[in-house]
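What follows is a single chain, given as structure tokens, in the form predicted on its own.
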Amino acid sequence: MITGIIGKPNTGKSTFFNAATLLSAPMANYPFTTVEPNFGVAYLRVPCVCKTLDVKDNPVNSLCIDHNRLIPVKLVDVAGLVPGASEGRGLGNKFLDDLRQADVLIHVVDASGLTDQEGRPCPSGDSDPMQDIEFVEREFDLWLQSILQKDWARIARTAESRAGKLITILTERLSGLSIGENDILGVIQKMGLKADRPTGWSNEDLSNFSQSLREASKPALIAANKADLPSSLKNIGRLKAVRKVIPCAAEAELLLRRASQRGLIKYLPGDSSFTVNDEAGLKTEQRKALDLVSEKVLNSWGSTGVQQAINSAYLDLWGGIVVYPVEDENKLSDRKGNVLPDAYVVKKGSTAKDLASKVHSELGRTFLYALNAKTGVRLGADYEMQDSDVVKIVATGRRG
């Protein structure tokens, strides 16, 4: 599962990425600072079951800090998109190609209105973030539509000659874009299109199909960045009226993360406050910067929004839940004695056998049953995993 960070140039996408990953992707106040995609690891933050189970855990594949489980997740930051990108303008289709493997999108928008659609400074502050969202999504739709239209006549004829095969053909054609059969089938049914008569689809049908397919296969939330600037408040209110929006201040998050990394403050991503570890050790400018973050961001919005955006992408948009596989259901441990060693993010509806396959392909292939470590109840292959489940997988094969 990969989350793509998208938006027009100069909205703070790379700052958001750096704040989430603590990497150093290039950042500057001009368009196309990002050219090649940046890949990094952020963390999903959820309450750890160690607290409710009253155990001291020893995480292996993740972290646990103050009963907060931090699970590694993948992010990709791609070049900014300008109007006409689907026709090759700016960095054009490269931007779109870099998003092929993304499952969900965080659309970073300059909520202040201080950059135009090209990403250039707009001192008047009258650039409209809503229009920015619309043109970015439109370019994505046009790119997807161009992929379909390239061979549509042949695809349609082939599908009709092999009755009922349109879904299969489109699934194969779009598999490299992380678009699955269920997405395609669901959109066709929702739109009332005739899958057995694709030669009758109009250009408008294809256009609407592309838009709906993008919405279904790559759902997006809006990270309204630069929320600490005065001109952002009104725009965020307008955006919230029509879209799923999380106010963000990526620069503030980056400052807090780096201050925490240096031991100046105690701060966990997503917190609504921080604690200074050594007041006497802070320089005057550092104290002023931290005070400004408290006043303009944390006190105003409750958080910087960066962690909330990551959590929402995985838990809300993608529909993820967190489960804990163990090898000893009594000690809640692995074979080495690590308590609650692993936390896995799986999609709602995933079964016990799906989890077994995710842990190791051999466990999935030789799956017998699972045990709910909290209740001792035996679970079949079709049992749908629930958030915070702790399970032992029983199989004839062994992992790794």
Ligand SMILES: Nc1nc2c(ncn2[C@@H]2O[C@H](COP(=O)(O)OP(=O)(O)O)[C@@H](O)[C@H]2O)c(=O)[nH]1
The other form holds:
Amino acid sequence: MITGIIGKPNTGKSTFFNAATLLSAPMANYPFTTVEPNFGVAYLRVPCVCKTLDVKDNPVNSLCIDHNRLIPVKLVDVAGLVPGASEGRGLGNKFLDDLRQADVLIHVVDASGLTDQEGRPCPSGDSDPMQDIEFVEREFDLWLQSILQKDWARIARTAESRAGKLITILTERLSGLSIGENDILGVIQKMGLKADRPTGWSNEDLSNFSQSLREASKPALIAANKADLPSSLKNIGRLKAVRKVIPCAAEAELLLRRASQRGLIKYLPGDSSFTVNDEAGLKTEQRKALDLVSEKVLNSWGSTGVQQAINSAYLDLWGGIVVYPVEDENKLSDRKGNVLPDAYVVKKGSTAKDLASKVHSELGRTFLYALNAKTGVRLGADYEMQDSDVVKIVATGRRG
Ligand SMILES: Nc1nc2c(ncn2[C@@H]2O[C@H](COP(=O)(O)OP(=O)(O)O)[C@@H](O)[C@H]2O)c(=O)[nH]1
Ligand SMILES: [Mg+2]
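Since the one above is the form predicted on its own, can you give the form predicted together with this ligand too?
Next comes the full complex, this chain leading.
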């Protein structure tokens, strides 16, 4: 599961990425061993079950700070795109290559209207972020359409030779883009397209199909960035009427995380305020910068929005829930005695057996049953995992 950060140039994508991936607390176990250049690790923040269970935990695959579980998740910073990118303008198809693996998107827009579609300064402030959203989405759709259209006539003819063949061909063709069979099937049904007669699909059908497929397979939220600037206010109101929008101030978040890293303030990403550790130790300009963040961002918007955007991407768009597998259901620990060692983000609807497979493929294969560690209740393979479940998985293998 990967979240992609997209948008035109100069909206603050890299600032957002840098802020989201900066965490001062060190992590013992780095979960992603190979991190490619534009990939980074951000953290999902959820209330940790250690609080309701009233236990002291020793996280291994994640962190727990003041009863907040911080779970590493992957982010990819996609190259900025300009109108015509799907035909190779700007960095062109580079952005689309970066996007392939993304399951959900955070679309960063410059809500202030102070940059044009190419990302150049627009001092009048009348660049319209709504139009930016639309052109970025359109480039994506055109790109998807171009992939489908390449040899559509041949695909369509081949597909008509056998019932159900179209879905197989499309699934194969789009598998590298994190677009699955269910998305394809769902869109064809919703649009009332004839899967058995693809030679009859018009160009317009293909165009609409591409758009619906993007919406289904790459759900996106709008991070309305630069919310600290005065001209952002009215634009954010307009955007909220038509899209899922989270007002953001990525630069402020970066400043707060850096200040926290240097021990100047106490601040956990997502908080609505911070406290200064040593008032006397602050330089005048540091004090001033922090006051500005309080005034323009925290007091105006409630938070910088960066953590909220990450959380929303994983929990709302993707439908994630957080569960805690343990090996000892009484101590709630792993074998080494680490209490609540691991937190896993799984998709709503995942079963106990799905979780077992995620922990270890062998554990999935040899799964017998699971135990709800909070209640002692035995759970079958098909039990649907619930948020904050703590479970022990019992298997036949030697691991059990
Ligand atoms: N006022 C304001 N400026 C920001 C914010 N985030 C980024 N910027 C500025 O926007 C410009 C572009 O930022 P950058 O992250 O490089 O954008 P990218 O091209 O989308 O990666 C830089 O000058 C940033 O300092 C923000 O939250 N508020
Ligand atoms: Mg950038």
